[in-house]
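Quick heads-up: it's one chain on its own, the form predicted alone, in structure tokens.
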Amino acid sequence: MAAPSVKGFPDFQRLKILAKDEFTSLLDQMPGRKDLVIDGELMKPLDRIASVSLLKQRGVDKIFKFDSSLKSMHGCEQRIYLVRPRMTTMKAIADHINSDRNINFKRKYSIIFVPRKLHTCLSVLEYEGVMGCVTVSEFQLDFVPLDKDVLSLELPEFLKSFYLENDQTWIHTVAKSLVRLQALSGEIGHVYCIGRGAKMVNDLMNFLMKRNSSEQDFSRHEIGSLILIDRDVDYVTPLCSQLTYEGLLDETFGIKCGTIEFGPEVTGKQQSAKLLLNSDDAIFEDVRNRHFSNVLGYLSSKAKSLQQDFDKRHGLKSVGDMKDFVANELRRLKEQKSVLANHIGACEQILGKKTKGGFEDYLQTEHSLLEGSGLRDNVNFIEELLFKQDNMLKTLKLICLLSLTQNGISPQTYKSLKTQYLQSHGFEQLVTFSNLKSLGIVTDQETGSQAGTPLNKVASGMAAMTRRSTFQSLCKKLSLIPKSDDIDLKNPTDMSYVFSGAYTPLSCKLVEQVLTRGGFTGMEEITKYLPGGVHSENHVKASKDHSTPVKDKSGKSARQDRPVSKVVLVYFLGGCTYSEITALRFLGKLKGYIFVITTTAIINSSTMLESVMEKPPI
């Protein structure tokens, strides 16, 4: 991989180039005109690496979005399916092929699995009798570079698949993505795992790399440390209302694979506008990590400054100056004006939504739940939302936070809230509560069937006290709830500013602790509360320049020296939020680290809950 390109960040654009080359090579395996049928969730990731013009150059005639409900499809005599490895998808493709065979239409078929083929999918094709009609290949599209410091697998289904269904299929994809990354950037010396899935990924990564620390030379690595974090270690953070500009854009409009679409209500025109949100947009880069309260003022001052630049044209005296202004400045100013207008319009829409529907009361209840205070008032507020039949996701978020911060809801309250929720939003949501209980997000503080005896009452009471202490204990030991209410949101000094100073993201605080301590030593009172346990490994070869202990075979980390490189790869399994990305960027500036955030997907509270909710019948 090339040397660090943007302020010390490794150049991840090569990942995009390699993916493009691999995909075009797969297209060339079927020469001539062909149709391309793309899985819906792969369209935006593919758009980031291969343009439509490139596909046309490679012989793609028409591009279709895959629709499993269609029993047949028209098109030319060659067709390529670009799909995720799912059995239902294979059944739909088999139906397309059999439909063509029934009318004696001869067509060549190719299936490209992303990121790899599975035996179960091939078995479906064989069962349907079409295996001999298709050629099968793999496209290892793993990391999609969304920005200079953000890489995503764009696998939103990982959370439900792994944590709810205990399906370990995607663990291989995560491990393989790290292997491919290290093939370009050099092997990572320090690895820290927080959670069960993190340890599984690390073990599989080591197996795939066939790593032998005694024979490796890590003197030229670009990434110093890797921190793998399971989402189930911290479900609280993604359920909190995001208050940074980028986070609010995602919650209000939805950011898909780094792009956002603003409707006419934002653009003020008939047509919508699509924006690529990354650091190349100077205006967005200036406001993305700000607390929302400081965004509109900044954009207003930027608009005035831009207008002054436009007005400079009136002071131009010579034709040469005017020509130079038109050639060099005018286009740039017009582009900035258009982008600025879109961001101001977006801010107005966000403000309009946040000033309606009692958002301040909602936020106050959320912060109260995090603090563990006013429990009765918080339950009353949730019940009030249920009586009003308010947005089902908003209400469910608060129920989830109530359970997570109290380590379960008392049986009586749990039964009452669950019954009211089902009556308000439909009894199919019974499956949703079952899923959330399996995930450990919404649980009741069960007292057990033998709680009637005095001894068992005392035991169950002690157990309840222990349960209730978990989240609050972590808050106390890690100072997740700032003691001071006077947080400077304009010039912050703490990561908690991303939630208006009410809460510091647990996941980000754990990253800070691991880097500060050089491992998990001294964190025993913290790690005992984390599900799945912790694990660390050190693969940096000892040398005269930086003496570092060899791999800790017990799995318990001995204190390690600070890695040579200040680049830290933080990998979220199950998704991360823009608030966490912003908090890590701030931590990097504060501590002098360069954080590269990698994740299975970018999520928010709504997308996380929707992935495990039972969809109402249409």
Given for the second form:
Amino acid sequence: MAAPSVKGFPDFQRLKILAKDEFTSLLDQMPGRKDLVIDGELMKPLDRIASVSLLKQRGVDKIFKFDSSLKSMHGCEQRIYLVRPRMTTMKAIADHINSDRNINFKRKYSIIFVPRKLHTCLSVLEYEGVMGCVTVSEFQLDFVPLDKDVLSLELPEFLKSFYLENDQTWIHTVAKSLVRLQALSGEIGHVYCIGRGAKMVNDLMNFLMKRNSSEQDFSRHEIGSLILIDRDVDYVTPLCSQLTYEGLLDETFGIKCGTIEFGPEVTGKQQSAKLLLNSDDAIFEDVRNRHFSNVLGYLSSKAKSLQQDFDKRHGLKSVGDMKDFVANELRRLKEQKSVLANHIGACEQILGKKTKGGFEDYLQTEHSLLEGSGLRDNVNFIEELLFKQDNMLKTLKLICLLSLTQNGISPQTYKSLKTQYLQSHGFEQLVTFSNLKSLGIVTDQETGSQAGTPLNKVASGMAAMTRRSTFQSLCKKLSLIPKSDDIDLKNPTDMSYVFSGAYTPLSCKLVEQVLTRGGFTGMEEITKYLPGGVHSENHVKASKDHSTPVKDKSGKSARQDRPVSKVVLVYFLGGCTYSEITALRFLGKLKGYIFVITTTAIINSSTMLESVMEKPPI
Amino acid sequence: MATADWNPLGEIYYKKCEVYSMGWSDIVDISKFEVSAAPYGGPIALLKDESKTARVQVSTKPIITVFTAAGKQISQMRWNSGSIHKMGWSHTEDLLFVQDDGVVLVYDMFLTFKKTFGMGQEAKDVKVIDCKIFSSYQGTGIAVLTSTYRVFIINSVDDPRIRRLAEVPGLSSAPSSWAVINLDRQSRALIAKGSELCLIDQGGQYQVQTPDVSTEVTQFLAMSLSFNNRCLAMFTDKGVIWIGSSDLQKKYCEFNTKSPTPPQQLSWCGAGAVVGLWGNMMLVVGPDKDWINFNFDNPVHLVEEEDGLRIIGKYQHEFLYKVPEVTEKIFKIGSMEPGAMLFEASKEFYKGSQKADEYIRIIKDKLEIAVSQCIEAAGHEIDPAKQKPLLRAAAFGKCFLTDYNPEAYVNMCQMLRVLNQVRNHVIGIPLTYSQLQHLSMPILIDRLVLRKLFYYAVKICQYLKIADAEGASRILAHWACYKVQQKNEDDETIARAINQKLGDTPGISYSDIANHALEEGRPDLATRLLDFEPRAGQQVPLLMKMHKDNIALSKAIESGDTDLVYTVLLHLKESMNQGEFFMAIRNMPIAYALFIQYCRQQNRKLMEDLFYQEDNFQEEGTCKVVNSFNEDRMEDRIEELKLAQACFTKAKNEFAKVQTEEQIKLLKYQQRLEEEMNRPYLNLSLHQTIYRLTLANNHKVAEQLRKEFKVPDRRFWWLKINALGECGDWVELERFSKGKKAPVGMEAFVEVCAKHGNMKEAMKYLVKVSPEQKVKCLVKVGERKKAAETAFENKNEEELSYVLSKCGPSDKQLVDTIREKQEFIIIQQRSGSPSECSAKESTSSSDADHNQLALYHVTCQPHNRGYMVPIGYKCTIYVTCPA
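Alternative state: the form predicted in complex with its partner chain, after the form predicted alone:
Time for the whole complex; same chain goes first.
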């Protein structure tokens, strides 16, 4: 069942199998017929782990989506809740149990916490007086392998809970996930941390590893280095409009846990289509990393060649050939055709959306914000969007970029933009701005600089005018904004192609720098601008581990084929975008690295902002 | 001769051998004591009851002494509780005392008190007249017989749960004898009532049985169950020993001893023979009425073992056991078994005689059997001098086998080495090989630990290469627990000593040791020890138990495991008053943040209090704002907002204050509007509110709101134009356009008309549009040709490109014209040669493939990158020259 590792990628099917086995054994702990109530956000990840038929086979009768607003639920005599450890969820479960009790309905309850049970949750159960009638267990589901090179924890709330609310609960989960991964793939020799959370994860990971050190097998190293990056080091990149095919699919339709659902407008049929987006889909694999301008052309040529393949049937001579064609070719062609149709449909949708509604002007403003030019025009453009009551997320994105690229917005502009935003999109957004300020995404320039006397104020104002913002300095030092104008989007030579050559993702550039320099030495000028600082650790003593010949013959040859130092695990804390994944894949191809991207969740600008926005009252 | 001390009992042989000469011979007269010895070579407890021997009634309490099986004293104490009825050992080698009021006291072999429990109120009230300590399937059980002839039973002293057995019908006097039987995973009592036996169980059932005895029986005076609970021996008042199965279904034999008195002890030797002890005379009776008689010089005490019987006397400690089959095979005179042959061969070989070869030849095919027989027989020997020749024979035989697995041999050598070691009188555990197999090695190690023989235990573990986690370090942990009990040493020394010895050995739980120290009443030592504990998960709960809450909290934070932090926080919250609690966490940002997180979900009020206490008015205000969203009633909502406003004032957040104030105003407006117009307005933003009003043709109120909230002109214009466009009020739109000078320019009017498809109206405004916007507007209304012309008139190359970019597939002609014009302009603008700066076209635009979409990429300005402009069904890359 386990697929052999592809082109040097460590085999992550193992993770899936482990998770599946763990889950089935948890189900078996409650023998007989039972209902399964699943936390909404766990549905997709679980789908990737265990199929419905497997669940049925294990005695699952009905599967419900957990709804905390329901006061009671029906179903059979046994019920399993599969939930994230949240207090509100616990309260709702307690309500269910108590309502059953009130009507004297006898039922067996089991709560499976993903990924671990928390004391606070148990205390809620205790407080509600239901602790006695539930059995509690843990399902350590951490990584969901989305693709051969992408692992996700599927924890979108990490960003909010860690950076905004300063809650470290998920840091533990991240560290644990790395410990478990290393138990499978061997200890990772080099660890580089960029940011505060990264350092915390590393410390906790070391702590957890030391504890089990005697029980682990470190002989099979599969991953050479680990780079942990905090999202708050680079908020700019996820806020930029994505222009790669996969990124646009996510922004337009929303990719959930590696699957996408195309509505009838894409499929051109009555029913909608669900597609698994990964490297198994050859067509998708070819276009996912392309700049969007090269997608349709490719797809149409693909369509043509497919048509040619179809046309072969006219040239079939003998009956045997025909039989062969129907048996082997036809099925494949038909499948490809439907996939291709979906992708072309999706492209058309994206194009339709992007050509309307002043997307060009928007993109232009975005790019000049990144460059730091035409400040006045950009502010005017944002105001215009507000006055025209344009999409609130879109506008907010630009405000965020404005602040991030300029080290905050000048107090006057800050105030007026906020006022206008509130007038357009409601008073609730006051809380949103307060959140964004805490996160440091939208700030005013006065915060931080202690301007006391009027004289000082003038001086600091002067300084602000001459001084480059943090972001601009980083751009300069790392040359994030390419100087040359002609970026060949078809055959790119630089990571910046993912943003049409306007901007190289900061996060990916940092990864590149760390790898080429083999650490942070010589990067002091850059790292001083990064919040939370950097940290690196080397566990491999003088690379002895790598040079010692392995007794096992097959192991030895495998090692020579794939020098482990080239396999790099990049871990984004707080999520990453598809564009960043694409950029890293490109970097890998360019420099011969094998990147494995791990993240707390895959995000885009909208999901990122939505997670910290205040929901309007209903 | 090897068989000299074999005593035949029918077909089989019994052998008695000395294990120890007792170390107590000078001080102990066994007849004056009540003796109790633990099975599996366990220690011997002696109870000297002065009152029994004293001529005058004295009130002195008895003295209890515990010896090893070799007669070395371990401990001694004077009893200080009630009157002891019975003394016995548990399977974990704890000494149990049952008092006549049913109270059971548990001591360890060093006579340190461990725990106590009772056998129930009834037993306490009516007194216990007899008691049995038996081994149950759960461990060691106790059964008591009260003076009302009821039996109470517990199955395990570790988990004493009292059960009352069924009543024996018509029992009017104390039963002549009784026993406890384990049958079908349940303990039952077998009670002799006259000639009948009554089996009673926990379920209240009873079963009366009459065993098949050929002679007349009036009473069963004694009964004894074999070690494995399968066989039963009974002694009748006529001196007959009845031997049968424990379910009374089978009778093996009856043996008339002709003794009128019952034996002092009726025991089993393994499962094969019954032993009766009358004074210094011991009678061994086999199942086929065979018997052996032994006489002793001194009084003895019998201890049953699973494979034999230990006989403890004043001078000697002997072991009576059945000669194992394999030993018999090898040593029996004239035996032709392979083992016997091999043994002979080996003997000859070491003598240097060639006969060895002859013997080997005889058993050539059965050499493997011979080797294993010798190995097995060596195991059963107690004397190392007898083990050696057997092992030597095995080793000798092994040489002739090519692919013999030496594991059995090596294992046996190792086991014997360990066994010989523990049998040494210094340790004094006379364990046989088969007992060890039943007991298992870990338990033997435990027993060494129990005797505080840590060094031996560690050495054995190391010798047997047992993993540190289960072996050496576990023992060290026990040692440490013992160490913390030493009250005469100070905390620091002990902590250091323990750490030195234990270090970071895996498998060591410092928290367990610390817990032990805590139980010993040494919290300071516990704290010191906990410092060595690397696992915060173990450390923190104990610290909380010790009320070292602050340390617990900081350790939990250090660990990075928020779950632990919460555990401490919630505990603190319960145990402190709120003010103190807040003060305690304010200096720990992580704990503080976590607690706020907790409150956010569980107790918002508490969170506000916390912000208030910290003077964090900004956050408090935000809280109140969020609260206001959840209020249903408008009055409550406004009330909350007012509170928020006050908070923002205190936080000096002018902006938030003003916004909140405006929101209150807006809400009031909206409420009024809803009442007046009967349409939903609540929760809309200001923009949306005015928009709706405009849609509803309510321009007056819209204007009022605009003034009230100081809506910027540009916003208002855009809003109104869009709203009017949406509801198609072209008249009002026109009126509006003619009013004050529009801050947004006429192009806005054109745009909205175009958007709602009214090109006629759009044209009206087009004339008023400023020249620089004209081209764009023309494109918007679809007049591309005109736009191109205007652009050309303006001589604006950029505008031309813009028009070009908006051209569709149907504008082929127009595209060509624009191209021409563009080039013309470029040539005009540049004085250089036209050929140099002509546009570069990568593909011809001639064949329009209608099935293809393509993108247009302009790279003329640096900020223009990434334009995605469809220009129709051509695949074209068009690059204009930079000006």
